[in-house]
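Listed next as structure tokens is one chain, alone, in the form predicted alone.
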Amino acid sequence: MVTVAIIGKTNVGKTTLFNAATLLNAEISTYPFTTREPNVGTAYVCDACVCGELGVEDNPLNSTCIDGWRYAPVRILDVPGLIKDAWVGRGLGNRFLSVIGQADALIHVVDASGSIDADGKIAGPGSGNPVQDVMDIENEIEQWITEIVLHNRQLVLREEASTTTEEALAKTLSGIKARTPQVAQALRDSGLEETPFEGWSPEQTLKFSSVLLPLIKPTLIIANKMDLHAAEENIELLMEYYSHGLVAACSAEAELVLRRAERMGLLRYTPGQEKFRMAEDAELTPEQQRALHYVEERVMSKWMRTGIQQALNTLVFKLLKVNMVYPVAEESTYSDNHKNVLPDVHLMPEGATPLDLARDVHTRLAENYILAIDAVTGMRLPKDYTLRHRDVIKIMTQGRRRAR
């Protein structure tokens, strides 16, 4: 399953970020460290069903349709708050850093209110600099993958001896997920391709992490608390900073908002979308009908949607490039065999082939793997055959020729 780690320093609102793409109830406070320990969750990347094209009515098993729009899940993590030195163990430091590790993508959360201190201690709107926070936490980071590379020096020299620098640094920083092609991308834009690695400075080294920590980790800037008057100018401020990357506006506090009040039946919302509708029996208290009042006013009104849902889809389709995959039994059909149809929707990583789909649904259907059809066209499709975002695909198999 896609991993995204939720990271920034603490009372950015990360944690409320996590419960309203979660609907957990993680704690929420002010005080720095609230979260001890990773928050571990399933939120969902949406993109619109292929069931309307399709002129079929799904009923999905590992996902859900609402409304046309498929919601395929995702693993995220909600990381402990970080600080400045948090690599050298401050705070709780390397443990935290630890989980970064285990994650596909991140999302940095920002308070784009400049409401939180050097130290992520609450302080008022407009003191703080988002831009400055946004590069403390990338520094941290950046400094940890330098230190692993640094303690691991004479594991990677061994290694070296037997392959080349990128395979021998791959292999040593394969628990953060750091595959070979992109070690070898990091050497060259570095600057580091022809210089030995024995002969490296611990600046060099700090170049290079840099440079590979966004290969590794594509990450997604979330502006937060959006809704806050001094947020509008700062957010123009970290677009230009971040100019090589992506920032979204968002307001995490008014997604759990409409989140828990669809929950309660109070009204009708799916995340994402321009609007919500109220329920026509609705009876809300004033305190919810002044919530939901500033939620329209100042964050759907003005953007229209909180971001949250946005974020997710573009931090997944467009930074990882992940496509959506429907495998399918009986193409006519496109059902399972039990006349489930359109049951299972797959996140594929770019380049994927059908043989990794049907890897992904089960091992046995790999290795009794003969070839593939695209459901839609009847098409057989090579070996080799790159899936694409949307594709419905039925896997033929060897013995009683079934497919999943």
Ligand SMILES: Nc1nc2c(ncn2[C@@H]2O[C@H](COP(=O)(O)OP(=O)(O)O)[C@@H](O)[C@H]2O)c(=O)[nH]1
The other form holds:
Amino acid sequence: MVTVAIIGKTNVGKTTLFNAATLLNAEISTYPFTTREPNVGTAYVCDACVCGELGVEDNPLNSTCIDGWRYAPVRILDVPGLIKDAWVGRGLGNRFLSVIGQADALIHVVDASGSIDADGKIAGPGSGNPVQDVMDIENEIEQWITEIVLHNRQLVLREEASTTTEEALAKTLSGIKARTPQVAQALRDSGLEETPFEGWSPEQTLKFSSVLLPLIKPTLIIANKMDLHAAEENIELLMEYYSHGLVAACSAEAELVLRRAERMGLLRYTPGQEKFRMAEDAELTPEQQRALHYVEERVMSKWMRTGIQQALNTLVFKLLKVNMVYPVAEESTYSDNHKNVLPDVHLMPEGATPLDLARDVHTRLAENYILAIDAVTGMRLPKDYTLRHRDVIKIMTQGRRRAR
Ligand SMILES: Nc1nc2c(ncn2[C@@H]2O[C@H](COP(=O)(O)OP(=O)(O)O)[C@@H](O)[C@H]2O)c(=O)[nH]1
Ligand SMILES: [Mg+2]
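Write the structure block of the form predicted together with the named molecule for the protein whose form predicted alone appears above.
To see the whole picture, the full complex is given below, headed by that same chain.
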């Protein structure tokens, strides 16, 4: 399961974003992932469902289809505000940082309206420095990774004796999901390839960590609170400063207002779409009227959308390079063995093969795997085929056991 962590300073809107992202009117009731932990929830990424181009009516099970858009679940974590020196264990720093370690990708929320000071306390709009806020948080995480490397120095050295530096480091950093190719790239990009690990200074270790971070945790910066006037200038500054990364202008509060109103039946709103439509019989309180008017005026008519759903989609599909793949058992009807049409969608990492898909569906399916068929063309796929976005795949297995 793809895991996304929401990070940022206090009061930037992380929890508002978490609440909005985890609220979908067509939530998936059969979805096995449930948790009682606070701050862990299910968010959704979406793209055009293949049901449209295949001309079929679908019966989604592990995902949902709203107006021709397929929404697939991802795990989302709301990491409470990191404070300065979290990496040395200040506050609950280390605990929060280890949550970040579990994530495949990060959403870094920043208050683009500049309404918080350097410590995350509410201040007058325009007084804060969002560019610095992003750097502060990144610095905490880089210091924390550095600390892990320094703390495990002996272990890396021992490991290195029987393998390579990149493998030894990757093994030590496997808890934060670093893999050997990423470590190797970080060694090259930080210019440390030729420097023996044994002689690394703390500064060189920090350099390595800061180059490694974006490789192991693809990050999207959310310039939040764009509904406030003071945000406009800062959004420009953020985009300029982080021109190498992605910055999305968003309003988490507006998204939350719309999803809550949709849940209450007051309007029709499909997350990610550019419009909302009032329900015909909706009776709004003056307060609800004001809130929706504000969203229309300050967000939808100005920016076209709240930006939240696009941000999640961009992070997962573009930065993490995950593909939506539909496994089916009957290629003629695109259904499972119970006549459910296009029941499931799986989020597969870049480079995954049909066998990886089989494994993701069920270990038994992988054990009995023979070959895969492109259900749309009916063609048998080569052994080394890598799955593409929106593939519909039938997996052939041996014996009586069949693909679902
Ligand atoms: N104007 C505006 N306020 C927002 C937005 N998102 C969050 N807020 C407000 O910012 C404050 C802090 O939000 P919260 O989600 O608790 O921040 P967290 O500490 O990062 O979890 C709350 O008063 C929210 O209502 C937004 O998009 N626009
Ligand atoms: Mg919060």
